[in-house]
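Next up: just one chain, as structure tokens, the form predicted on its own.
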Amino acid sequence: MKKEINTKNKDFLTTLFKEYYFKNLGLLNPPIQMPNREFGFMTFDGKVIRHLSFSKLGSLKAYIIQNVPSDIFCSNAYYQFPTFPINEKGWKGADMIFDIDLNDLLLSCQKEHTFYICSNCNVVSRDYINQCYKCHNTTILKNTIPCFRCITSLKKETKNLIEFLKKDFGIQEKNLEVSFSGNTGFHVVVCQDNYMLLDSKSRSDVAGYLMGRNLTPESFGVRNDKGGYRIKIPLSGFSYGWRKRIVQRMKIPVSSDHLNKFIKKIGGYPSFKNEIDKIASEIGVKIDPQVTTDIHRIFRMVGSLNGKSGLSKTICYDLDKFDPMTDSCFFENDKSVDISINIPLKFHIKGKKYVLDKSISSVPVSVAVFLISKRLANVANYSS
């Protein structure tokens, strides 16, 4: 959940986020069928904006100017009457939506660059705290700083995602949209009509498929008999599918002999699940399930800014080339502003490596704007 910032805080990134849309309204992308989407916005204050509908991309830009929101959301459902209240809507389907985040993938670094911050004094610590040791508020904010392993680690996983959709539900590339969320993660957008009417049971049980959820030996012909098993290989084979990767994995030949030995080897019925059930830990896609599931969810638009980073909702049409703290990055660097750093700081934008101690420092306007909305500096002089 996002807080309110300070004055001096939210003036400056107000000034900053106006600019950036008065400079490049052009990369906001409107989704297909607009009319028919609900619109949801977040203001610098904290408060959520929701049930709002525009016919018209001018009326939407318009209303950014004038308004200046933190965050732009769009619904991934079409409704009838998007400015109703939920149930009276009248939903006529949906975008089915990927997140991958850096907090599901558990990286060994993310500790490193991972920081906790008070919502109410922004106070910021680098160990796990529930309740601010200066003014005691127990709403405690994470934040995180991208490293090049976490990139590295997120796009791998995005990749991995495209291939299953591609392999094991036949989607075409060209109907997958993947762009950077501005912040910590990748979205991955089926645009394919036949996935737009599936309900939210329909949509869970595709997100299970992809994270190797209740994958069972039976699912491989394997079946508990009377305290040992019996073995029938499927119809299907061993060729597709999940069925191909754990075999591949385990390097079991196709057949009733190669899979019986394999099992006798490593103890039986219960092994051979926990084998299972290992390595589809180890390569299922590591997504957020309820935001595949949710088929109400607003969405943050395509070209609008993170107001929990200060970078860009960017499509990315070359993932390996992608750099997400340069090509997301549209604040000018030719211009310093002074701010405190709450916490000494390493960290890469826009191609330059940065090394901040706890003190005033003067930055480019893109380190000001990324390092205060992640709440880890504040602004302490500047003039537009």
The other form holds:
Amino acid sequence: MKKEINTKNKDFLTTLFKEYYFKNLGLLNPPIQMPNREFGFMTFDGKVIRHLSFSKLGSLKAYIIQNVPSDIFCSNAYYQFPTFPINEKGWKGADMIFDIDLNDLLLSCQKEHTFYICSNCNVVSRDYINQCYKCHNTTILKNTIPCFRCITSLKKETKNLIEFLKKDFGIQEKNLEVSFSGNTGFHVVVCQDNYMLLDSKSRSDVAGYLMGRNLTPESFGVRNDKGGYRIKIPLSGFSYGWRKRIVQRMKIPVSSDHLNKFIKKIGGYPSFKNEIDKIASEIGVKIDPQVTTDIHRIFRMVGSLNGKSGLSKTICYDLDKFDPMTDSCFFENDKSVDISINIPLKFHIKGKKYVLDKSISSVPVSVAVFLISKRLANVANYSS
Amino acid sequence: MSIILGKDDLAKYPFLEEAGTYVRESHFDLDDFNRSEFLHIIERASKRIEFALIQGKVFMDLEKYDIELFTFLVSLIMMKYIYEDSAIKKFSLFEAIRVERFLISDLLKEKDLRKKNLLISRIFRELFQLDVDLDTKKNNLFKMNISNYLDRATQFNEIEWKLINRAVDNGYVYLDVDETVRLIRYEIYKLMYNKIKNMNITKIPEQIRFHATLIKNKLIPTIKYTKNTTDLPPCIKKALEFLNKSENLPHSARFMLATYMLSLGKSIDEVVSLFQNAPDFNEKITRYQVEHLAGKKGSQTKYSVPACSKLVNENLCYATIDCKGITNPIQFGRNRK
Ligand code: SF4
Ligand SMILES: [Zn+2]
Ligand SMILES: [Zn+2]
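Please could you give me the other form, the form predicted in complex with the partner chain, since above is the form predicted on its own?
Time for the whole complex; same chain goes first.
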């Protein structure tokens, strides 16, 4: 996505991002096997720089302070030669990564807080547009300010994922890293030896498992037979994984007789199949499968700022208590900036409610960084 | 007391190290195969190969272990002489299925848990680095960790092998005997294939060469559609690719392929021979089915090629830009010069 940004805003964000990295360098944790990772950056002009390598945290920090990128990424993969082109890097394994994002949750509240913004002149619309009505530019950004309901749903989905990972995949707590992405989602990273070497095809199967895709009646021992059906309960029974979840939801005691009665009642094999599909897509985790399948991804680094929001990607030690708009916001509340906002807005930051109308307002730095990163406001006046 | 594999086991699993040791220690020389006492072994090896290559059947005969070990050795040498890659592939597959059947029945029948575990450890763990355990608390199911399962199962295209259709718990996949053994078919196949390919023999005994030549002459030249594949629709091409790699095709794909080839005017023989490489090829059954589709059996109606929309639903469509505007694979390429 092209992401031009006006100079005043850019200068403002650069100054503050730099200040953040000065004060909070401690938040940037070196990834495991740092010298074997690929690093990537995005500049405030929207350029992506990839295939870099830093053997020590110190040199990465120096690079960040010097260049002040808008976003910082680190590969989930481990390479022999991280700076080489993809096919020559010498892949040695990769963490399993999961992305739970508002985009995949399809919540009804989205309409109330989603904005369409012209990438050229920052005109904002609450309704979907594919072309700017002012400058006719067709690159339109879509931004959202997650509401309380959004955050609650994201957390619920994240917990669902964690439960699957622990119960079905045997992932140990200590090998799980859960974090807020800094914008509209949560990330889960699994760093456990026995999953490191899975190829892309296998990871896609894992993603399908989590999402509840392709579960068949045959897996329950129910077979299509000349328009009717036959039942032969599998030796491995219904006491594990998906079969257990589905059978519990259908409230069927495990026996051929009960299963038979149930299938007969709902109308045979095809209805049984539909019922399974329906329940599976309800219980399944709404992850972005492309992220999980990618074994060469550069993934946002914990402790770095998300250029789309100015919030930091933060580890959640206690998911229930975690409040993104407070715990991931590291900018000051006691200094003010004048900003002009492009549309009336209502939101919370650091426990305070803001209601802004369409004019110039004086707001704390924390609010200004957030709204400017979201492209919903412009700097009117700021002296550091 | 330590427990070891008996000679009867070696007869069924002649690729195990002990079998090789036995042959080596029997101090016999390749030239001995020219002696008349060995003729019946060579004939037996011929039969084993003909079963696979010509009749499409698995040779399930089991003799005393020394006869088995030498028969196995001779059939490998004969295949080396026959040389043709597609024949070696096919033979390797049928050998893999033979092993598969013995293994399934041994694992089901063996009462002695230590013996059973030994077999598992020798074949699964040592030969194929697949860590399998028998879970006596869970219905005697086999368990293996999820990544070991995925490494193998993602080679299969059938939906039943998707992880979601398996019993998964706490990092493990639970399988019954058949499924566990099926999972390593490809590895047994590769083992056989490599054994033949890597065999280094300077002089093949005359008697073996003679019998191998007899078989070679009986092999029908396999019809290859590799030349003009650009004219074939992507769905058909994909199915042929699978067959060439000796991978299993779902029934829906076989139906599509057979009806399509018949619609091109190919003969029953030609169509049957297309399926020769399928891991479970059985000439009689395949012939019956193809004749049925051609309207020569049963209802006497000729089956038509399924429509693209149906193939899309069955996950068989691999449409490219050239598929634009067609509703049935038979229309593919018609509008081009
Ligand atoms: S569009 Fe039709 S012809 Fe083309 S690949 Fe799909 S099924 Fe085959
Ligand atoms: Zn505009
Ligand atoms: Zn919301």
